[in-house]
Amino acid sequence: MTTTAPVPVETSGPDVPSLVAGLRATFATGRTREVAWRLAQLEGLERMVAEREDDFAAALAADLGRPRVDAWLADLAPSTAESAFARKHLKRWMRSKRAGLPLSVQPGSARYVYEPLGTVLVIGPWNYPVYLTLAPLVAALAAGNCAVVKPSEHAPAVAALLAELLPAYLDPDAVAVVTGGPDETQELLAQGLDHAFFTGSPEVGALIMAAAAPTLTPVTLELGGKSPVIVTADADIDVAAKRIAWTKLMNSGQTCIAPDYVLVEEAVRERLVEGIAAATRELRGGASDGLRIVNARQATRIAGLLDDHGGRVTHGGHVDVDAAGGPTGEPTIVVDPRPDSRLMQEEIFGPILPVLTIEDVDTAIRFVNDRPKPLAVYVFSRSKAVTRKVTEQVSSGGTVINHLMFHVLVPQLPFGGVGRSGMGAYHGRWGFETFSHRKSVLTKPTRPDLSLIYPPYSVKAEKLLRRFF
């Protein structure tokens, strides 16, 4: 996810220090680590979510230009199903589980316990400024913590909503909200709390991971990277189009795990761009003006993109810095730009796609695997063989074969990227447990209490130890 320059916002000017403090003196009540009290939370989340819908696509839209059901479709219906989730298997993934015992160590019984960090922070990102905040914090509160939310500056309005709503409807000793830019992230960092949760740039991941480090504070990236789409001869380039076209298009691009670019072999090259084209069309219902752009640095920066990349522009092209209704720029399709252009260099995060031109499959692989980790692998192909050896051979965050994105609402699945594009995982069960500490427990009986452990050791003894440990 590529940064922007901060958008004037008013901050809530707390006392940081206090503010955690009074988080702190909550979670050693213990009230947190209490089932009822952890369901309570994901209710209310869920009820918040649904009684203020109005409210919440009225701030996407302020600060995104963001349709109604798209509001619904890409923020508010996955924080509910996220939240519906954990509530559902919550009971389950707090249940502590049974090990087993090396013959060294018996008699006796050994289990590990699921018990929360204590108070952690959740850092959201401006493109998903509801789901991607949300989320997170439903694994926070699944796991019994309390919790510091820190909304993106760069989405005001839904900072402002949130600021306003997590308060009323989840327990205020527990919950806090602090608005602002990257002055308050790094007052929150320095408090060395017990786990920190950021969704957007590798740069900005970057300066997290360093503020973090000297309170040793663990962190969750959730980071971006140029996600590719490869595309085989063999493969149904209609629907593959249309996916992609879908996809490229939500939020105007600016999507982490948007493709970014497309490899695609020569033979169905030109169908293809052309179907994207036609299927950008059909999906717009036949609008030709602008996508929406977040602020005017990000649309400038996106323009940049546009300057010597060496490739051939067949549709779009224009982004308009200073449209009356906010920035915006066309979708845009280039073919065969240099590889090493701005364009193919910079994630994107906007609503242009390069398509490049490859020989076969294994031409796809090495191109990606010489560039950083991406955070998504996309492959279109009717061939089990081809799609087995790009995810085998692929390093990504998640593989998605014969489409796109879908990866990111399912649950039962681990989200996170590797290497450049994040570190750590969460969704479902895999975000309790990036919240929780697995303690083990081991239980063991004074008797019998046999001497052969205890020194002094004699001859026999020793052999006796070396068969056993």
Given for the second form:
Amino acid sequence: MTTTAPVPVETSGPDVPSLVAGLRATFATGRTREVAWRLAQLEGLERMVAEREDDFAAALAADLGRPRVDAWLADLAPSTAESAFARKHLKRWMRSKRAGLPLSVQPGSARYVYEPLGTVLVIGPWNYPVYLTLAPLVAALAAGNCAVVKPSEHAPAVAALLAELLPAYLDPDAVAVVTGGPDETQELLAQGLDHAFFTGSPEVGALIMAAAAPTLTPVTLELGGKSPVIVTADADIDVAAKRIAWTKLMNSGQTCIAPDYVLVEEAVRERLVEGIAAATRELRGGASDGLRIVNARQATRIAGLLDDHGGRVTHGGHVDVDAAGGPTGEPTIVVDPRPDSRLMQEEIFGPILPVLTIEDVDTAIRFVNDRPKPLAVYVFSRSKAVTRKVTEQVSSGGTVINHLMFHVLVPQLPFGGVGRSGMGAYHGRWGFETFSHRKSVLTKPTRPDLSLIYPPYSVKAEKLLRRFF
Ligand code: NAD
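How about the form predicted together with nicotinamide-adenine-dinucleotide, since we already have the form predicted on its own?
The next block holds the full complex; its first chain is the one shown before.
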């Protein structure tokens, strides 16, 4: 079996405590609070992506076998878009906001101001190693923080490239990259940084939260889970099939908001299954080889999901852990696996799509609600009553009606999980909020200085106070 253990990236430069001390010293100068500094960082980031597109594409191809157009579509373009959106709206986001005053606190004026948190940590995953590392960094810089970035060790070429480029295009005293794996991440967390933003699995998310607890480092956890697609009999089945196939194929199913499994009414199940299989063939231009899986460990895990599920494999079914160009998995459809099988318990994170028969939308809602809250829920139906019901009755990070995954591209919408799929959100203003402290500022005049408020309280004074408070 080929082992594709992560290639260690050479790190040079100061040790973690000195590096963090350097970032803190930069933050203490106050320069990162200036709007001009923040805009310059965002411009630098966009310039880096534009000027070094070839290098990013090559690194993504090396780490994940990602075609150039996919590298641009899924990693580079959304990184630039996130930064450009922040740049456009930053001044408005930064403005202090006025607040009203209850009678008891008048006269005076109240407002809240956005303060940067300080020196923050961004921990990236391997599946979209550029976008999911740069988008949180955009939010951190827009909010005026210094940042240390820890890219995933499972995308070593991208990690090395970020380590080279970020200090070259951004303020090197304010942004640092630490490469490595769990040990380096744990060491960073032990520094008691001002926020830790993690994208990864719920299992590691729990370890991050535990490591952040002793220093009370606040965390944002962008996690994963099993995102279902509910398809009712009245849906546009052809379009549903094509959209499900396309989003499942993306990055070989290794996407946090990929359709994990489908719940479909029996009347349209066969049509949907055949439609997904046909769309998969068409979208792949007739290619019949397996889809690239990031490494042997993941491929072995995915192959294991195909053991003992009790369902019917209608298409695909083969995972090649030892394939010459790296491990691969065939696009696979499994109809009606057992709900208690590993395939239906674990996040699949690969090109296998279970399709389960349901009686009606109520059964589907119960099925989803009996399990941990997903990162996304998708519903295909022509009935507004059905889509409303799913939206109202199922809790999830996000919901998309009659499509999948596109909500991630809307910077006006908060992106994040709920329950086991995560805590906190980012994108656009939501990212700025995540990396800012909202500080209340109350200004009171010194006169009049009503004696009523000070003890001792007479009966009359107490009566009056009771009317105001
Ligand atoms: P992962 O949890 O294995 O690793 C993510 C990061 O955590 C890496 O940088 C890694 O070095 C670090 N890490 C791993 N073990 C650690 C430990 N013990 N202590 C400290 N740090 C540790 O995640 P992954 O495999 O890179 O990504 C896949 C998972 O991420 C899936 O569950 C997927 O759904 C989820 N994901 C979520 C989103 C989202 O936006 N919500 C996006 C992409 C991926």
